[in-house]
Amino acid sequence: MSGRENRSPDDDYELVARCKKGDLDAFESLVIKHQGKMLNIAFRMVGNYEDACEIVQDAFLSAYRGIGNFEKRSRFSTWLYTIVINTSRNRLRQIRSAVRHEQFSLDDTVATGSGSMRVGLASDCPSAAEQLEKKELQAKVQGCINRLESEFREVLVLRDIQGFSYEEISDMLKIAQGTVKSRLFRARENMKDCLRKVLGR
């Protein structure tokens, strides 16, 4: 029996079942329960809150539209995120076209320290420059991401960031398990680099 046949069974069916009949508090419960993992996502692709807000709202909008044609050949969640990710694709190129046009740097957007990333804060309440440190910290990260060529970029994402199996993201990349562990091998070793260049270690 294969590892797909083996997979729990997927928990939000009920809920798509009543999608499709019309209900919209079940795709409301839907939005509820995915939209945090869905703008984590949709930020560490493009690196701009903004952005990544909008992101979402599009990705929901399009399941919205599409839920009728989705099948159970694949878990609800993985349908989604895929969803996701092609829109932060798709506005990855719209943004590096506006770029190329209004010659700014992306890098411009990653250090600003605007506040458009959000840092979870620890319930002792680090002092103000602990918190700073953090999200400079943070934003160092993330511009190292944002330097990652968009296929590394996906799985360095999906797999360390939020912890998504390699058959997941095998799944909603369509691509086989095997380039996943090679993508996420040389996204890993671009990171350290980028890292150690950054944080002058």
Contents of the next structure:
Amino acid sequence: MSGRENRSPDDDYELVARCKKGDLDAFESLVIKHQGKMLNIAFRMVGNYEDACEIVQDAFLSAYRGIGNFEKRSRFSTWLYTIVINTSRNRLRQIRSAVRHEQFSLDDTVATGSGSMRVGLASDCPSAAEQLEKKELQAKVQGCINRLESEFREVLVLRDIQGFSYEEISDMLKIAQGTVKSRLFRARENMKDCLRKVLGR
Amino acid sequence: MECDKIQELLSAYLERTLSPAERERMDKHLGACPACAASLADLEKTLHYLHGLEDIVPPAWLTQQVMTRVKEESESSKKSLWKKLFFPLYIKLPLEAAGVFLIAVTALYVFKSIEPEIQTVMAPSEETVAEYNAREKEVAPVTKAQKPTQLPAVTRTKKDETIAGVPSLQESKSPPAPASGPFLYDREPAAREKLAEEMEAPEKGMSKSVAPSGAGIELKRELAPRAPGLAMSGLPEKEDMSLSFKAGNISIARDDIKKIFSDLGGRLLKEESTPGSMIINGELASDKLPLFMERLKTLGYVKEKLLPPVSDKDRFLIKINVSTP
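Output the structure of the form predicted together with its partner chain; the preceding block shows the form predicted on its own.
And the full complex, kicking off with our chain again.
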């Protein structure tokens, strides 16, 4: 889990000011600084490394275009992560519509709530879950994330993987903290159900 | 506490955001309810798996790739700014406005340059005739550039008002001009007197050896080449002076011209009649030329096309192209 956002004054503001004057080196500094977190958010959102790299590039380009509109009401990183989440959301929509056109989903969407879940990727040997290689386990966890509705996925990624505070998530997603909490509850419930099936517990 | 409520509070329990009292009640329930305890364990495990996800590392080329695209964007936005400048309202409109202004200024300049000619149309011709006679030595006293189509009417009417009646002064029995015609022979005495005065002038001026370019003749330098007169063909001997004469009735004008020649001691040499015009060649004593011109002018619109050369020839060959205006 990544460290939480520190609450110190945003030291990105100076770089942002230079970017607004057309300083590309300043922008590059911001890219270097934030691309890791950007890529991780994108990757957990779409579950594909290549797509995530594309998303990060698109998001940075959007940020560059819109940096003139950035105001110091929020941290620059918060603003940047909002962009990458929105870009990921759009990409997911594209991927899903493409998948729908190609074939019927291998697995039906995870039913929300307490309903049953049909999971196609159920482990061949559930009893061997503990011996799964770390990579495999991680892939399965990611597989469960991928089955979440994107509104649940967002809060789960931001809270349980990236470790942002409810307040920050509320800022990024432009939703109330209560909504963040209720979505997170549902997301975790779905995740729990999914993992139980996938990992055979 | 009911299990549903417990389920909802599990997250808060794990995140330790519950009040001590709530936490205590949760602990009590979880100890007594294996289902809820299992749920808590599952949630813990789930969060454990999620927290355990490893960060992925961005590829080395990512920064470079991002910056390449950003630079392309930066350049294209500069270009589009340039484009914008030349698009609708920024520079294009001022350019168009400047173009229109330039055209307007040019048009005004052209108009100004031809304006004097237009003004001369309004000037009474007899005035300039008199002026010229007074200043006989001036080479080109009257540079009138009147439009050939308008001029006859303008000059004729002016003349008619003042110097008509010359034929009667010359004791001629010229044929009566049609009322609508250009020549009005019956004039008031006052006009006749004025004309007589004017007629004197060229005579005095004749003592000079320089042959005046026809007293009172309106020189049409600019427009001469465009004059409809045809030319000097038909005569073996080149005439000394070529005139274009506009008259309402060609045959009457012919008679008038013939009379002027005979009055001044000259003679008609040749007549060539073509539809709508007539070419008359005549011979005249050179000292009679100014008077001839003056009288011709009273009959209609005269335009001199070939200036009489400075010569001491005593006989002038004159070619007159008579046509209707």
